[in-house]
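Only one chain is shown below, in structure tokens, and it's the form predicted on its own.
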Amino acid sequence: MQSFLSQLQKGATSFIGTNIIAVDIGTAITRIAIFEKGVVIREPSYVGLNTKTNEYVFFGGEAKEIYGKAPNFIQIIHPMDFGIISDFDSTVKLIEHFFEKAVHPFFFKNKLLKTKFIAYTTIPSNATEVEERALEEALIKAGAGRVRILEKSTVTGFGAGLPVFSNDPVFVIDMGAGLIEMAIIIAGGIVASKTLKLGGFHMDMVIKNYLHLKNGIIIGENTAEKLKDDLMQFSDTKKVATIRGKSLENGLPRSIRVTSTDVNEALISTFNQIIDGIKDLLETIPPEVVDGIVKNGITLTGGLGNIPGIDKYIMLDIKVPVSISENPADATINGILKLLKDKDRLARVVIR
């Protein structure tokens, strides 16, 4: 840590003698990236183990391709839920995988890895202090010497372009796969926050359900979140997918088109859930805290801020400007890089 702070000092520039990545690990997407460099691999967080040698065989991309379709010796684990690890044995081989594909290449071609490089991450701010540690241990374990845990709200706030730093408040709310996490932010400390486990991959679940009751169809978890990707929206525009499922009536293939008005039936009310939240969370502040949210508006971050239109959608009900950020799926990572550039702000944002 202190030879990484005395080179920011310097105010060195160059990549060359920096040992230092930046790992967002997330529920549905993991991103690494290399200090000054940028991003070097973004991949989903799934492993396949195959049961019968108690081997790690299919990771990343390759392991979520074959999910629902693995013979039953291939069990195809997400190791992460809402943010925090949930089997450690499989987080640590999937990092260690990574680290090995994208971290080690880098390092090793330019005889940089002299030494075990410092892994810099973040974690949800519900987290536990167990929960906190067994992070750290996962990323020593896959092969960083030290790890760096920073505070996930204000590092995807920052990530964004947001003044989270500043005395005036910032409402950042990351909408990701596990976890809806809601901060309101001054000065770089959250002043108040809120978790909701209605992310992404719940939101699959919703479409699942929802087209097995309506059409008696059975579908798998990745057509449903490319049925989400593909149709969710709140705008005028309509689209259609025609999908293949197995019917729950007699067990055999079947086809059926799916509408995006079909997909805002089935998850309008998991999102009316989520702007539930964000007035629960503005009831809470203090008014002189709501004045100045009202002022600079509400910021959207994470993959689901990609849905078209879900901006408009939340401001038109509680009536604060709402934005979305640029590049919103890649926030974390991003303020993450922005923040190892900056000794004084990142050491605010440090919790372990």
Ligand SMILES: Nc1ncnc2c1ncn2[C@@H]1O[C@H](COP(=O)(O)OP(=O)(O)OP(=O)(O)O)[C@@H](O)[C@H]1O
The other form holds:
Amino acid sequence: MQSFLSQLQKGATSFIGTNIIAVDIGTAITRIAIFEKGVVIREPSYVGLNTKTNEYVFFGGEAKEIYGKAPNFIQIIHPMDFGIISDFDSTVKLIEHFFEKAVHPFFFKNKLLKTKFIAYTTIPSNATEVEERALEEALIKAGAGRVRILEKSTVTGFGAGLPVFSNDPVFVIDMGAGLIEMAIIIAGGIVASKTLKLGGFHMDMVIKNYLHLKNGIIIGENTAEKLKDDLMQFSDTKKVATIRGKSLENGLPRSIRVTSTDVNEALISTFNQIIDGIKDLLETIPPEVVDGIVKNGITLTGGLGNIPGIDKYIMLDIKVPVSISENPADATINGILKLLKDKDRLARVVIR
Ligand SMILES: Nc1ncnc2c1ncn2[C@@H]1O[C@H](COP(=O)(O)OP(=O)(O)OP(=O)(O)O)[C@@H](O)[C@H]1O
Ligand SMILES: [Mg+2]
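Switch from the form predicted on its own to the form predicted in complex with this ligand and give that structure.
Expanding to the full complex; the earlier chain stays at the top.
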């Protein structure tokens, strides 16, 4: 242990394999993996604070479950906005809880003295230095001995199986709950990027507002998210769901049928804004890069990559091949895990 601590102080990455974890605190979902074991946490990024006692009482899935139906003195917080910490204390508590639940039992089995572990995490390319420092501090406060922050798009592309370290351009779009993050990567570095605050959480609000206006019904965020996840598609298989909310007219319970066509109609302008963003980014890149992009295509990652037919919908408009990575929502955490086995490449994507 003594030697591990001294290596920590030196900041070396040469002790890969010793007490190392990967952390991806997503806007919707936090994923934590242990180097030797794989993913051990995949839970909603939500906490519940008892405002009477100032204690955090719900974490992850259970906090999200009661979002919108908790008693007044329980405040449900999602501490991440657009891929960045928006509530520092809640983030610390959330991560601390997950560390205690799934990381400590792995590393500290039958040990009285807790050795520290090193946490590798990522941050979006548009984050400021202050936001980077907040992420580092939150993980340290939650129990990590040391934190290394990696460039998110490159890591995500690597996790999606793309040759991000080659001299050929790679175009990856991570479509998560917070951000739509587009990046063109060559030789392990970003040559052009663009982020749009039009991720899944924004889409849920759009669905909520749409049903408010069109059907005069008020629904909660979790219901809107479920409608998006279950009904949104760009293919021919139309689905239907019956949901319950409150009538705008008299405040009484009301149920309505919502179809895939409704959800498409609500979200189409958001998707077209995303496509415009892709076109804007393509316009800024040097001509030498365009050829490689057209040849290699665009790869989609993130939870929105699960929307059936989204690849073809984007491809039809921008006329560049588009594909969805395998297991798109886990691309970032898988990218960190893969890089932990490759310390030379890992060193190239470390930001701090
Ligand atoms: N089948 C699906 N159809 C539509 N949306 C989906 C589907 N599956 C997941 N999603 C959405 O994907 C989002 C979660 O994606 P992801 O896990 O990549 O986000 P995140 O990593 O937490 O966010 P970010 O990286 O932006 O901080 C949620 O908005 C979720 O509703
Ligand atoms: Mg993510």
